[in-house]
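Only one chain is shown below, in structure tokens, and it's the form predicted on its own.
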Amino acid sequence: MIAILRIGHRISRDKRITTHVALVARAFGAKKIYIDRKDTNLEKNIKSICNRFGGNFQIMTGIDRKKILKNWKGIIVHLTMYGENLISGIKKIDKKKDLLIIIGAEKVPPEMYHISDFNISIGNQPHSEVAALAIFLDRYTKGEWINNKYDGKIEILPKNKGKKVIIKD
């Protein structure tokens, strides 16, 4: 099971970015996202996506990050541009264990670097946490996320030109 811990969500500033983080998490195979600040609008939006497009994805906002980290029984990965190389870092992760991925909005507290089993960088240049999460999950799952079935009310079928959308009753 893969879960995401979003730290430092600033409601007025980060609503679109955090929404995109949650959408990437869901689409790329995560089952949960924990967000440290309460945001009922964000919860409502993501639950609406899940209701329409399907999937078993949970969003929880206003959580106590210290409690989540203390009680986590699996591997903790912190995505940071200061971390170990993506390819070599992923090879070291025990894929039989649950995975919690920490991503920040604002500067993360220094203890995140110490509490994590792995600090992994997607690159050592400033970049988006949305891109970092997508690239990490794609590499971690070896692209298998693309075969996930969601069984939603709306299904988009691959097509070279035009759109093919199925809406189920």
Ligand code: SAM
Second form
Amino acid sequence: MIAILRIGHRISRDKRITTHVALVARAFGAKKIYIDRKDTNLEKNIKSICNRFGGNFQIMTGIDRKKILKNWKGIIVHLTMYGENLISGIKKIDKKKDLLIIIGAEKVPPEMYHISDFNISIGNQPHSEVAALAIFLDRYTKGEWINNKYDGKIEILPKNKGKKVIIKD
Ligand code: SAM
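Right, the form predicted on its own is done; let's see the coordinates for the form predicted in complex with the ligand.
Full assembly next; the chain just shown is listed first.
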């Protein structure tokens, strides 16, 4: 099971980017996202997508991050531009264990670097939590996320031109 812990979410400034983080998490194979600040609108938006497009992705906002981290039984990976190289770091992760991925918004508190089993960089340039998460999950799942089934009310069938959408009752 893969879960995401989003730290430093600022309700007005980060609403779009945290929505994108949650959508990428869901689409690329994570099962849960924890967001430190309470944001009912964000929860509503993500739940609405899940209702329509299926799957069993969960969102929880306003969580106690210290409690989540203390009680986590699996591996903790923090994505940061200061971390170890993706290619070498990812090989060391025990894939049989649950995985919690920490990503920041504003500056991440220093204890995140210490509490994590692995601090992993997606290149050492500053970019985006959305890109970092997508690339990490693609590599971690070896591209298998693409075969995930969601069984939603709305299903989009791949098509070169035009749109093919099935809407189930
Ligand atoms: N300025 C903040 C700091 O110094 O911690 C980081 C802001 S950055 C836009 C937000 C998040 O994107 C980071 O906390 C990290 O999780 C992720 N991120 C950005 N660039 C990254 C990179 N090259 N590798 C891995 N993660 C990255």
